[in-house]
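Only one chain is given next, in structure tokens, and it is the form predicted on its own.
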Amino acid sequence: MALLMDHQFRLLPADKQVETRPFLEACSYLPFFIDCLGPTLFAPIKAEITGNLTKIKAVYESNPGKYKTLQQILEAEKEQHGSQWPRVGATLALMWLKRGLRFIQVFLQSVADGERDEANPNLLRVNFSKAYDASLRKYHGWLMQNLHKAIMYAAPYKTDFLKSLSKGREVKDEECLEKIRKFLNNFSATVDTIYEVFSKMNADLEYKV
């Protein structure tokens, strides 16, 4: 669990502005989290997260003062791109990234809550299925849905996953789950806030891939 706890997301300020630099720094470790699920099988998900982070980072680094928060990026791009927005730039990258973050959020919360298939308690299929349904399924066509179904059935055992999060150390399951809950405090608040911003700005797109 050290993997996530060593790179926690920041506590949001009262105005719920998400600072871009700390957000990108925290997100930069999520690909290593994906590796805990399976570095080869989950490579497409890892690549998508990394690609979207790269696009957002490029916009931020072009003018850190102007793009200090994610909200400022969306507002600036809306003004800059006019009718093309939100299907462009860092806005589009963040739209897809937040869905990946929601997947991770729901998956980890489901694991932490102890949701499982009672007949196969060491499998993670129930947790993956819940996360996928809550975050990505509606945006995926038949081909992508079947790809993710195959990935779900090839997911690691829960015990192996928790051991990977702990960087191979032997840690009691409940200790690891408690650290997941602590990680989720700031992580979930950040993800929920990004969703709220997209909703308020009407920046979400419903097309499928």
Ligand code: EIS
The other form holds:
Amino acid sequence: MALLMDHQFRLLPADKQVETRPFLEACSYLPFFIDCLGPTLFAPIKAEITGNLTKIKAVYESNPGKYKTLQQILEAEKEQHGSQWPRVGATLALMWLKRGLRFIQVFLQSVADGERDEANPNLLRVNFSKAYDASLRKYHGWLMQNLHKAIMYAAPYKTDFLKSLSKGREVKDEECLEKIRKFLNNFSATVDTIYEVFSKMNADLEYKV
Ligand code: EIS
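Since the structure above is the form predicted on its own, I would like to see how the form predicted in complex with this ligand looks, so please show that one next.
Shown next: the complete complex, the earlier chain at its head.
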């Protein structure tokens, strides 16, 4: 579990503002984490998340002072883009990225909680389905929902996934699960906060892809 634990998300400050730079830095390791599920099959998902991150980073770097927190990005873009907002810029990238992050959050939480199909305890399908329902299903049309099923059936076994997360170290499953739980503390708080910001600013869109 070296990978995830080495790149914890930051503890949120009292005002619950998510600072853009450390957020992007922590997110930049997520694509490697997705590799643990299978580098080839999950490549389009990795590309999707990387694309969102690149877009948010470009906006941030154009004026790091102005875009210090994620909420400031949304506020500035709302001002700047008028009626096109929120389907524009880093706001749109973050709207989709947060759904991918929620997927990862619910998936890892479900694995850490030991939720499993008793008939096939080493499969991750139950965990994937739960994560998909909680994050993306609503925003996917028929084609994407079927694509998701195909990907899910090709997901690795749980033991192989945990082994791959522990890169290069011999750790017991339970030890790995404990590290996932620790990782989830700040990660979940961050994802929940981003959802709150979108809800507060009425920035979420319901359209399907
Ligand atoms: C957005 O994508 C762009 O992100 C955004 C902008 O272009 C906007 C315009 O409408 O579209 O079409 C994308 C959508 N994103 C919308 C889908 C790409 C994914 C391709 C792979 C399809 C597989 C089916 C879904 C499978 C779900 C996972 C199931 C796994 C069993 C621990 C696991 C980690 C997996 C994390 C999963 C995250 C998936 C994220 C998908 C998000 C999505 O649906 S912009 O681009 O603004 O940056 O330019």
